[in-house]
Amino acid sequence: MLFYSFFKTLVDQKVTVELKNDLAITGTLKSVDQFLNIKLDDIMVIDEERYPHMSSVKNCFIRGSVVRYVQLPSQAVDTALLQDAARREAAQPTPQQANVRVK
């Protein structure tokens, strides 16, 4: 839940979305869920000469299993805060581990 807490709050900023199929799209998120879908409007593609069919898009709707990075405005990451988000997750007991009980 961490990333997707921190993905919510770069809605609107320009990001590059890298696919595993080596297509790289930047565009401005507009929106993610949980499973780490992304839908980026305004897109443009890095390596337009490779992919011409994708010239004419203007929007996309991308699935979380096929991203393989993410590239974020550095101004728009608060380290600190994520950190810090972090170590509180870390904290919390998983499921597992609030059922068991000792004897």
Given for the second form:
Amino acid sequence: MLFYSFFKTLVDQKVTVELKNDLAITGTLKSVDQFLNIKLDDIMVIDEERYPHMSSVKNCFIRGSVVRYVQLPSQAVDTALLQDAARREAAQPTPQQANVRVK
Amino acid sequence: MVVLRDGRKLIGTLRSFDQFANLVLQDTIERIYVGNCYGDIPRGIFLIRGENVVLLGEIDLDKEERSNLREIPVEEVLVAQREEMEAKQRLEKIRSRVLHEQGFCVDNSQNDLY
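Now that we've seen the form predicted on its own, could you pull up the form predicted together with the partner chain?
Once more the chain from above appears, this time first in line as the rest of the complex follows.
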């Protein structure tokens, strides 16, 4: 939950997501969910020529499981706050909710 | 457009999804890209298991018109793709041999083709 909340504070920031297949995409972080799936708007692919299939895509959804890194602007992050929250989380991890399917 | 973990690019109309990112695509075509060209194979309706999805991109029709990719017949693109794969495999063979000679451990399992 910690990083979900963390990413929520970064919505509307320009970030670069590097995937496990080495594809790197820069875009505006539009939304994030509990699985850390990411939605990026107005994307620009790093090293575009290697990935011609992305040329006609402006907005995309990235599955959280394929993300290697998310590169953020350093001014957007309050490192002290994050460090503090992480310390609290390590001391007392919040109980993981089971995924409930609503009928 | 959906990019899968095995490197395939599927283009179709997204009909439904769920919390696992399982997707239903209608009127799907598989588009194979080699260099500046591509070839399409019609595939019908796809139900994609979420774990295989890398990303889902919304195709901007204006942007697509302005792209400089040429469409070529499927047979040609399949031949070109095979040649590209073979070239890559040869390079990878050389690479792993050199690394092995240098004493590195060569990892052949990390071959998610995407």
